[in-house]
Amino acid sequence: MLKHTPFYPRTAPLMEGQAWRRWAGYVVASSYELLHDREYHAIRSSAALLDVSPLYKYLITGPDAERLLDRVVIRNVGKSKVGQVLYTAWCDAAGKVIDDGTISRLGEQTFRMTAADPNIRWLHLNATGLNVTIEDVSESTAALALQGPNARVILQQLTDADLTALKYFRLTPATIRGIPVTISRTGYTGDLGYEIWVDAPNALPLWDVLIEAGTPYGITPCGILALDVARLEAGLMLLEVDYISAHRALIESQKSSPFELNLGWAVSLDKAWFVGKAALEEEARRGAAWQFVGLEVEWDSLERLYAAVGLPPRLPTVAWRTSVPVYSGGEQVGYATSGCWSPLLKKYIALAHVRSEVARPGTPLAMEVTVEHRRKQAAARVAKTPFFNPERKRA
């Protein structure tokens, strides 16, 4: 049976079209209004409030908590400081990515790990012989993402914590109108934003005070459709859309390494043994066969394809999540995994896996589009991601 998040009593009455979707066994809003346009623009121009409670959340504590995480993930957890958040991935023995998420260092021996898929069994399998406790706090911990240019001014009114001093990918314990929370400067929109972690019984009071304080600043509850456009502009990948977990893949070619997912910067080969290290060392020596890149579809090419059949260009305002062939000189050299029209950038953008030899930014390619039931090829170019990277995100 599908579950409701702790915020459901507030989010359900806002659903104009009852456009629910599944996320990790929960129902969440696709969009609260009949169209997601206003919700998207709230992310980029005011403030959006997103229920991200369905994330899997694990509390890892004990003398060997750091050692366990360093054994599992590709980042060097031992170098992290209390109050730091690490984005990372973790691999199987062959160096293929199982999942990606964050590790928050709450104390010297206390960490919170978030994931898109259930990973508690994987953690236990790798904890053999270690003095560590692994607790699934997915249901007992609720989470909201407050994202957008007005996020800080809204949140600062409600807490004594100095948010101007809170750096990107850092966290701080705080209270919001007397409610104990943890605030992290993180998010999935590529904009200025925060995620607020709270015990589930305090979820509704937290929602209420944020809405009250944020209303003069244009705060808008936001669903998955708007988030999908924003995360594409930010060049952020999505599990089971842009890559397949090594634990779910049916054949080897469906798997990806961190180097093939543009995560080479996160691979800490200088640390002690971790799952997949030997395979990743070998791949680092020979080079990755694939790269995960951004694509920008050229407007003039798209316009000509539609003009040939007497139509104006049709643009995907909702992000698509399908495999679309990508070509170079008539030969298929990869595939796009998700894409949309960016209202802010006024560009048709996509994320794609392509062979390394055609992955350099600016390389001309072509992406398949369907025009009046016929498959055509629109000119495109490899683009550096993120497509949208405002200074306020890190400032």
Contents of the next structure:
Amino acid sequence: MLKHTPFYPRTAPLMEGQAWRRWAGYVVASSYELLHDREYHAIRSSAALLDVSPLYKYLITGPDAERLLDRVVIRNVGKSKVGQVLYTAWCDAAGKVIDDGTISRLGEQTFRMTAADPNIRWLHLNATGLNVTIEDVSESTAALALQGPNARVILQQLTDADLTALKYFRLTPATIRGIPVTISRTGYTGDLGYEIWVDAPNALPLWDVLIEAGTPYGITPCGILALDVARLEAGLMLLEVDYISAHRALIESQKSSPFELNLGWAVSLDKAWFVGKAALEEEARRGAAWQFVGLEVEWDSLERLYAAVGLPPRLPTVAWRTSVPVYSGGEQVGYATSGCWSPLLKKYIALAHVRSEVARPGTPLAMEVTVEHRRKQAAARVAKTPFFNPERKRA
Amino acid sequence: MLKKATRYDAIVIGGGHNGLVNAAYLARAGKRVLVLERRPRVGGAAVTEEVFPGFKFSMFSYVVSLLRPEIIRDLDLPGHGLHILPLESTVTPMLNGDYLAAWADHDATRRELVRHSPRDAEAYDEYGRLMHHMARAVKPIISMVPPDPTSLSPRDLLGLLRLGKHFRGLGAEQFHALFKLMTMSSADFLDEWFETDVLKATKSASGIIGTFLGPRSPGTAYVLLHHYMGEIDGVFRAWGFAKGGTGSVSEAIASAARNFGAEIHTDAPVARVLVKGGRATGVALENGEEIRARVVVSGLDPRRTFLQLVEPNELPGEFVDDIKRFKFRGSSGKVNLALGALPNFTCMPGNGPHLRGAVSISPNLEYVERAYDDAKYGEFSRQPYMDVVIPSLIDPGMAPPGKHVMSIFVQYAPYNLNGGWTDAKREAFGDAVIDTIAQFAPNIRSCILHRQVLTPADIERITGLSEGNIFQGELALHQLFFLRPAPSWAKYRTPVRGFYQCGSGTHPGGGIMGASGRLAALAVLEDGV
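Having seen the form predicted alone, the form predicted in complex with the partner chain:
What follows is the entire complex, opening with the chain shown before.
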């Protein structure tokens, strides 16, 4: 049986359409309301409250905690300061990505790692001979994401921690109306926002005070459908949707290296040995064969395709998560893995794997679209990601 | 402030949304453009103002309906801050304490309709499909320069031919429906489809907005179509509430225009257009300053454009006559309320999703028609039709935390009120509005912190819109397409060479659409400035 998150007693009564979905063995809301529109706009216009408890969370402590993480992930954990959060990926020995997530440095020897998939075995395998404790705190730690332009003003009313001083990808211990929490300035929306980490027994009182303080500022409980649109606008990829874990891939071509996932910036080749380093050094020399890019489907082209059958363009208001061929001059040069209509940007956007030769922003490509049961190609252009990157995200 | 030596390619008079769109397109084409706005801020009737401290209002125009998608794209308005939030539902309280609701979810709306009439619930989808086809039939017209059916120029003939082909392609059934839409009253048209009175009343309301007509007046059915054009773009979501109010739409367009190099000057009222040898050469400001330009574009309404900015002897007498006869007849007012608490509607007590959408005060057809009867004889409606929204529930930034703003569009309030508008009449009008709302939400009076009442006379005084008509001239069939604003001069050009018109008094006009501004810019560019 699937589990409920600690917020279930609050989220369940909000479910107008009972639109639950699965996430890492839990059920969470696709959308609370029948349509996800308002939940999406809350992310961009006021504030959205998301239950992100199903994330895998590991507490890694001990004198060798830093060494373990530096062995496993591609970024340089040793350079991080207490209170810093790193977004990173980790690879197998062949330099192919297993998963991506965040590492929060809670203390000199204390880290919290989040992951989309279970990784405890992989961590243990790499901890041989190290003085480190790895604890799976996925169930005992609940998490809420408060995302949107009003996130700060809502949260600041409830805590003494100075949130203006809390920079992007930093965290602080705090109390929210007496409830001990960790607040990190992170999220999966590409907007101003925070994630709040709390011991599961305190989950419900935390939810209640946030709703109470947030209501005058338009706080809106928000499900995964809305988040999916926001993360696409932010150009953020999703495991098992946009790429396949090297641990799950059945054939070589299903795997991706960090360079192929637009994560070259995160690869710290200057640090000591880590899993996959040799392969990544080699790939850095050779250059990646693939790139992970943004695509903008051109409206006029799409409109023409639909006008030919007497219809206005049908736009994906719910993000799709399938593999769609991408062409250049009639040749298939890649595939898009997720896409949606951006209600904010008024653009049809997608994330795609394409051959490196056609990955430069502005390159004209074509993406397959199905118009009235027939396969057509709509003109598209490689676009810089994030598609949407408001100043408030970092300000 | 202005360097007199500077010579502009184009001066746009009036920084309303169409003037700004016009300037943006001209600047985008590389022209040196100057926009002159009389008021301290741009936007015209699409302005957001902090009328009471902490309470912001879309003072006049309050929803974005038909802003053209091509304009949003061409000017990258989202990149300049445009964010349209969904306005999802409409609830109509009834006199017997019941209500009719239309929700964003199709099934939810259907179930609600079944409650009133299972037959109407089924007709509703069929009606929607017909209107979809009708809107698609009419939509191309919005983005085209209206061809003149009396002209023999190849351009006009070609345009007419295309249009003819387009209409022939509709098929007999749809063509007949279109003809009915063009000629019938909205009440009669809706009678053919539905039996639920409150449904017909609420739908018919969209056929009378901005006109001096009632739901039983012929010609109003056509205006229903405008709503469905928004529906076609529905998935595109150009329909809704602009974050920050409608002023933020104007600000986004202004920002795009500046980005393309246009200069925008506020507090710069234009006295007249300078004409030499039948050609516009620039403008004279009210402070006497003269600025030269190769062309001048007016975003003001036809009356101001031709009877105020230009000397009558520069224009043909017949044309002046036509413009004098162009009907404005402002018929609507606006009441803006600052609220300390939310209204409690008897039909749906408490806070709920209905408050985040529109509340339509149109309990039955007779109610709306009677509201018109008052206006016909020179009085404001004692029981007016109203469209009520609470923007702060959609966009909390419009009011201080926990407080709210309410925007009430009110019809009818005739510009030519018996005895004229006075302060006392304005307050009496405001009282009638509040009294009517109180019938449906009895606690409304105790919620009100501040009240702003705007009559057509106020709308004219503040925005300059003649007779307070929100569309720069009635959206009546005899004032549309190749007749807007006058026969032979419906293509943005005027009898004065180098002088153009770009306001919503030209085709296609009406609403925050921007189409007039864009098409006028294309006309200017085509003439080779």
